[in-house]
Amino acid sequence: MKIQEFYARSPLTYSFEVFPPKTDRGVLKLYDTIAELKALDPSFISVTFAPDRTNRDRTFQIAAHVKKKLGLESMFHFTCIGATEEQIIQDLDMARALDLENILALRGDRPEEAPSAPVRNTFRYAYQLVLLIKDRYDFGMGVAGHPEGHIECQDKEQDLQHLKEKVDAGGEFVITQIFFDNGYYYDFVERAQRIGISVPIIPGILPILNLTQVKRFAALAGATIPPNLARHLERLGDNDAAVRKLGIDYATQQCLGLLEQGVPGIHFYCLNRSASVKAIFKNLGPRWFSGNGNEEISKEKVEVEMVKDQVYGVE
């Protein structure tokens, strides 16, 4: 089933993102995790793709397993940077042969050793990949959006025009990078609609697991960690259990704020773990979540009131 159909027919869609582990044992463990997440009744699972294409086979393998063995719709990520058009077509033919139906079309990050160096024999921009896919295939197609602007583009309005190019080329929905202040998302959607982007824009939420992780992800995504949240994370430091609890509560409040504003769905960056997401769904309660997961999860809170002002934008 095409993912845009979920957004068209349902007022609220949940989805989860995972990444391919490096080992076969890790893949089997991931399958167990996805089976646990299935109890939360997501519409689809998305599987990431390395820009250097080293995990291509595992990305396709996991996406196919989710669809055929677990009975969930899947979406594979796909990047164009560092590959020739022939390689791209060969890879997409392989995905189609596996009966995969949905793709998140991305440019991909430049190689870390030379982030500003030109990359030969490849498309320069994601919209070019979208055009190729639209011309040759029948995949349901999503694209990425950046609420705080892409880290390589200092002009937010220009970055938004790049998003419009991707949508105009055939992108049917947008999944955003992570953000920790809902205000960035609301502003992003408003500006996008103002320039004629009318497809669903799905907020991407990252449940914080530890301090090192959130700093790294925020830097990669160009996401701002609100000062109040940053102070409490620093105070908790290496106490990963406490940070996880704070992360659950913070993400819960983010989700509640977004849901109250009528977002079309929420996309969770799970990092191949289920516990935090299950706790968030438990916190959301039956008003927002009607899945069949029934595992009892602790309601212990970690100073959630301290961070509500950052989530809701309250002075």
Ligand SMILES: Cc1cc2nc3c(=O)[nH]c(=O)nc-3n(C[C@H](O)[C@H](O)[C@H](O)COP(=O)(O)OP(=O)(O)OC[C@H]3O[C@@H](n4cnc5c(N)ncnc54)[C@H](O)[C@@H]3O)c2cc1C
Given for the second form:
Amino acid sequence: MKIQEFYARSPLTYSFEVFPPKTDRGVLKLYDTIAELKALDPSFISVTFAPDRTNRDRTFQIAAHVKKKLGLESMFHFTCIGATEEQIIQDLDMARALDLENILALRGDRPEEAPSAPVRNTFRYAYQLVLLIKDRYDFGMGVAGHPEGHIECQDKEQDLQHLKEKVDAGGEFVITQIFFDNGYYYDFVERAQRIGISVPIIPGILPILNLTQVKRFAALAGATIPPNLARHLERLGDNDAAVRKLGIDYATQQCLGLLEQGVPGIHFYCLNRSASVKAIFKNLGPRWFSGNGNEEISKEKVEVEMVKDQVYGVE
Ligand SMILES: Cc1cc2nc3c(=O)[nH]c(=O)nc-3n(C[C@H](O)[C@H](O)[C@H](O)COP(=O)(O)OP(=O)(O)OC[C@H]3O[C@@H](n4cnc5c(N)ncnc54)[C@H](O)[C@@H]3O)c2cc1C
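Switch from the form predicted alone to the form predicted in complex with the ligand and print that structure.
Let's see the whole complex now, leading with the same chain.
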């Protein structure tokens, strides 16, 4: 099923994002985690893509497993930076042969050592990928949005025009980059609608797991960590269990605010963990997440997960 159909027909579509582990053992462990996430009855699971294309097969393999073995819709992420049209077509033909139906069409982050001038005949921006997909394939297609403006673009309004370009080219929904102040998201949606972007804009929520990691992600994404949150995080330092608990509470509050504003969906950056989202769902209760048949999660189960996560650590 195409992802945009979920947004069109359900009052609240929620989804979880995972990344492909580097080892086969890691993939098996991820399958267990996804099976646990399935108990929360999401509409779909999305699987990230490494812009150096080294993990392409795993991205496709996991997205196909979710769809065929777990009976859940999936969406694979796909980046185009530095790739030729020929490579892209080869990859997308492979995805289609696996019966994958949905794609998040992205540029990908520039590798730091990459020259700023593009190599001839390679893709530079996501809208070029969107145009190619629209021309040759029948994937349900989302694109990325940046509530605080993309980090490389000095002018937020121009960045928004670039988003419009992707939507006009065929993007059917937008999933946002992480943000920690809902005000950025509301402002972004309002400005996007004002310039004629009418597709659903889905907030992307990151339950914070670890201080160093969140600082790195925020810097990469150009997301502001509000001073209050930053102070709390610094106070907890490397006490990961306490940081995780703060992350759950903070994301719960963010979600509550968004849900009360009537957002069409929430996309959770799970980082291959289930415990935090389970706890967030439990905090918010079935009032919000029963639309997709969400099962009740017992307190005991969440606590067991927390302990398990502390033992495994972040991959
Ligand atoms: C939900 C989500 C999932 C993600 N998943 C992945 C993933 O799996 N793998 C991964 O590598 N990355 C992922 N990313 C990160 C993403 O690849 C980066 O944010 C990347 O830097 C920008 O991607 P984009 O598709 O928004 O690029 P674009 O839309 O191409 O924008 C990139 C920059 O180019 C500018 N620009 C766009 N069009 C033009 C134009 N015509 N002329 C001049 N400038 C232009 C924009 O303003 C912006 O500054 C994800 C991001 C999000 C929000």
